[in-house]
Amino acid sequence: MSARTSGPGRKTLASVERLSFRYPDSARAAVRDVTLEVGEGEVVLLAGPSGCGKSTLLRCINGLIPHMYHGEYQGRVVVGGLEVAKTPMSTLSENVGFLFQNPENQIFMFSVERDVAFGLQNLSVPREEMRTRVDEAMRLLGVSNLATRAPHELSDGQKQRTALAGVVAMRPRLVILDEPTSLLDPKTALEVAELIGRLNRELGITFIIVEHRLELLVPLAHRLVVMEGGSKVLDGAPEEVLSDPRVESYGVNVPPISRLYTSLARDGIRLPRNPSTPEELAQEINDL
C-alpha cells in the first residue's frame, strides 16, 4: 500500500453542510456546525478521541439520524444528490453501505451466501441478478469457498469479509466503516485494510472510515479528518494533518512512521515529504 493523493476536479459525492445534532438526553451537541465534502472515489479517515462525534457524524451520513435516532437536528446532508433527512432509508441503502464495528451485528442468516444476499432480497432484486451480484461480491471479498458455511463457524476476519461482501453486493457508491479492524489481530487487520484499498482502486467505491489504528489505513487514504468536541478541527492530506503540531492534543494516535518523521525534523533532518509506510521512509532517507 502506498500513500495516495486526491486528484483535482473530483465530483462531490457527499456533502455535510453546517450540521449539528444533539441527542434528546444530552446537554450538549454530539456534532457541532460540521461542514465536510467527500469526492467520488476518495478514502476519507475520521479520527479523534472517543466521544468526539465521529459515530454520530456517520449516522447522519447513512441516514440512521434522523430516521432512526431522533433529536435536535440542524443543517443538511446530501449523498449522491439525495438529501438524507428527506429520503427513505430503503432508497439511501442503495447509495450508502454501512459496516458495523462488530460484524456479528449484521450477519445472522444460516449461510454466508444467504447473508450476502439478504440486502438484495429486501430490495426485491430479481433472482438472476441477485445470484450474479452475490457471486461477484463473494469473489471480490475472497469468501466464495465459504458460501455454504454458517456464520458461527467463521473466524473474525471471515465474518468481517462476509459482512463487507453483503454491503458490496448492494453496489453502493459510498461505504461507511466504523472501526473495521478493532476486533482483528494485526495480520487480519492488514488484510482487511488491503482489501479496502483494492475495492477503492478497482471498483471506485468511496469510503468514509472511522479508525484508531491509523498506521493501517493512512497509506491508502486521500484525506484525514480530525474531530474534537463534536467539531471538525483538522482536514487535509494525511501527511499534512499528521505533521500538524496540534494533532496529538486532539487525541489522535500518530503512527510511528509519522512520529519519527516529526522527530527527525526537530533534529534538523528534513525529509522531502512525510512518508506513510516503512518503505517510503527508507526511500526518503536514501534520497538524502
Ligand SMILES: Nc1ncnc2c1ncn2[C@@H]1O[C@H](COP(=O)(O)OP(=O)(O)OP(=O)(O)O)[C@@H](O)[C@H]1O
Contents of the next structure:
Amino acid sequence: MSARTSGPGRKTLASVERLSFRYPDSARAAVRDVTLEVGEGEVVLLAGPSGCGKSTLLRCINGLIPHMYHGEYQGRVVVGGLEVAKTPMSTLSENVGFLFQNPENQIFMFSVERDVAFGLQNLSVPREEMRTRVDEAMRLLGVSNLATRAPHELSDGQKQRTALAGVVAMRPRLVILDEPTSLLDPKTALEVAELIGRLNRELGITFIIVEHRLELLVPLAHRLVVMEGGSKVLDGAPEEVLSDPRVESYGVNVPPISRLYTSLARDGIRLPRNPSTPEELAQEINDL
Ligand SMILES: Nc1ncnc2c1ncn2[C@@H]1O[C@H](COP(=O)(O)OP(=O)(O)OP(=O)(O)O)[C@@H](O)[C@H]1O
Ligand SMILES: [Mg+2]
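The form predicted in complex with the ligand is what I want next, because the block you gave corresponds to the form predicted alone; please supply it.
Whole complex next, starting from this chain.
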C-alpha cells in the first residue's frame, strides 16, 4: 500500500510568492516568477534539467539567498510564518534543516555523535536535552553503533545518514535535501529514501527534495514540481505529473513503471491510477 495520504486540508508551512532571483553578473534570472505552496507534512519533489534553478530555489527557501548570496531578488518567501529575507539565518536554521548535495560539504570533524550534536550546540540546547536528541537521532538513522567512529572510517552512505541525523537532531519542521542520494549506490540510496519516508510519517517532518532518481522517492512523495529555465512548469500529484505528455520534454527521468502505465493507456488499457511501486502496479492489474 502507498504511504501517501491526500494533500488537501494541510496547513501551509512554506510559501514562495512570485519569486525571482538573478545572481550578480548573470544575464538572466535563475528563478523566474515562481509561486509554490508547501503544506505541513508534505514531501515535495523538485525535478527538471540541469541549470533550471532547482538549487537556487532551495537556497531561497533556506535563506542562503538572500543572506549569503546577494543578487536581484523579487517576491517573498515565508517559512513557518517567518519571512525569509527579513529573518536572521540563526532563527531560520531552527526551522529549516538543509543537507548539501555532497556529504563532504557537511561538517565532519570529530566522531559521529559529536558531529550529530554540532548543529545543536549552535542552538544552545541544554546538555541533557542535547544528549537525548542526539541519541534519538542516531537511533532513527541507524548510526548508534557508529557513535565513536571518526569521519574517515565511514562509507558515503554512513556519512549521509550521519548528516541526516544531525539535521533531525535539530528537530526542524522543514528539511531541504539537494540530491540526497546522488553519491550513493542503489541499495544505500533506497535505504536513505526509506528513512526519509519514515521521518515524514513518524515525526511529521516536511521535505522538499531535489532528486533525479525519481523512482526512489515518488513512492513516498505527495507532490512533484518540475522547473525549466527558472520557471515552474508542472506541479501536482506525482502520478498526474508523470503522465503529463510534456514531462519528458522537461528532461525528467520518468520511472519505468510510470512509462509502462502511459504506454498501456496509449494502447487503451487504462489502469485506475499511475502506480508508484511494482506492488501497486501488480494490485491494479489484478483488480482489472
Ligand atoms: N553562485 C552562482 N553564481 C552565479 N550563477 C549561478 C550560481 N549558482 C547557479 N548559477 C546559475 O543559475 C542557474 C541555475 O542554477 P542551479 O544551480 O540553481 O540549477 P540546478 O537546477 O540546481 O542545476 P543542477 O541540476 O545541475 O544542480 C544556472 O544558469 C547556473 O549557472
Ligand atoms: Mg542543483
